[in-house]
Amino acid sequence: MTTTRHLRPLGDKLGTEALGIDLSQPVDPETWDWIKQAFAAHPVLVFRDQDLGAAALAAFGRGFGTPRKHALLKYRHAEHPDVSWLTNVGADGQVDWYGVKRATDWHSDSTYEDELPLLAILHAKEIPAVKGGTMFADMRAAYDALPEDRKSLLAGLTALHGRHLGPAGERLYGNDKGETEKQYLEVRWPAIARHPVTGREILFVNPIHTHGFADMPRDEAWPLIEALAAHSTQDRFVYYHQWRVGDVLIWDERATMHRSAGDYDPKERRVMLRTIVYPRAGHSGLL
């Protein structure tokens, strides 16, 4: 492994590799500062050739904030519930079809929660031989490229978020939304948000969880949500991450949308560990 810390671009808009860091070893304060500065500037950051267990992955997440249990009970890690599995393999070793289709449309995680996450981390353990990547869209650049009249419209809108209630959520999951331990109620977030670290404006609408806008009829809101999703996921805003076993990838939940590409043979195993990290008490989330 390279010993000198440095960054290498992987994509045009998003995707940056951080070299010279072994996350299996204790991270010293100077290295933590370097990682956090790199992540603030590069909201999809990849550490290659790592080998972490669930406890170590959660510990890495705690360097940024507070990892929390994932909503879906089925995929929580048995010994470390603040870590979950992202997998297409069921407990019986057979293909898990919910796991195959899970997260295969564009979204930001947990926007149906009362508090928004800062970031999420995926660690690849087993990957398909061909494809099986994850795609990320830059919602900062997507906002910047909006026409001025659409920026003005969105600036006055409050988006309504629920668990898988948006147009893509209904298409993807229908009535099969997975078992959770609590009922999630509708929450409201501004359609245009400001990043708490960089101050950049972000288009904060995603087609899985955003199901409407306050005071707008659904037959107007859903076409707008779909149009914004199509705009945000143009090739010029998107990075496709081709996984390698050992990749640890962190992404900024505020500045990006993501999706599993869903482009692999589901009979091949795809197994990853994940944790989602929230702000510590007293720290800022999305403004």
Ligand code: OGA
Contents of the next structure:
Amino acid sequence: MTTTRHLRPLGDKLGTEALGIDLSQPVDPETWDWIKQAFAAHPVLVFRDQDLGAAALAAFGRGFGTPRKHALLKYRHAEHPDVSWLTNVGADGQVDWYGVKRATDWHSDSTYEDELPLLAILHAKEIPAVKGGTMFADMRAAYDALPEDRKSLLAGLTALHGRHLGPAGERLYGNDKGETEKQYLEVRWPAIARHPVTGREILFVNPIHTHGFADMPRDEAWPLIEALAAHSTQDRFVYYHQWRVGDVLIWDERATMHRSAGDYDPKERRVMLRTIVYPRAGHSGLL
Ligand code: OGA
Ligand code: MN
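Got the form predicted on its own; could you also share the form predicted in complex with N-oxalylglycine?
Then the entire complex follows, led off by the chain already shown.
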């Protein structure tokens, strides 16, 4: 590629293209700095026209931190278990209905793990002819737009997270939560997070994994979780990413929530590679 690297907004919300970078070549230190600076300000960054295998995708992830295996066993990449498939096609070539319904409500990934991911990377390999996008909500802007009394309530709250135990998780998965290697216990994260680089406040409650708040009865907590999800996913905070084959998209797992739009014909193939990246030991930030 000969274009000099530059950013180009995808509309007036979260999505931003990072152009002029070929991820199949080693990324030099100066370009790494540029990517990380850009990502701190633009939490959904899209690199177009890439063609990476699982090993190269994980290697790109290692530039930010440590990719870790995802909970769901079935979708792990055979040779690179820190990379997973997001696919709606089963081993027999038929529609994989779990893959179709998976992640079609708002969440950030793996907040039920004992450590929080920094970011995730999705690489589109096959996409439906129409729609089949991924949506992202800006949880910094959602926080800023909360009424002051909500902000002060949330500042004192610790949220409880579990695997698909929140209201949207129960609705979406019921008893069909998929096979995992281990049992997940409840973990707790403050309801308001701060961005590790910019210090901006972030509403960190998602309706798939957040299933309560410490010292709050469930019949108060669930409506609050639902209300926060409805607030944060208003059109004014949401970017719809229409995939092109070759897109490598990175998103900040703290500053955004996301979902599969779930609006395509399931008989069309939708196949992507994903890795989820955690902070390197002893390092909480992105830079
Ligand atoms: C997921 C996910 C998004 C998509 O599987 O966790 O968020 O568009 N997928 O498939
Ligand atoms: Mn997800």
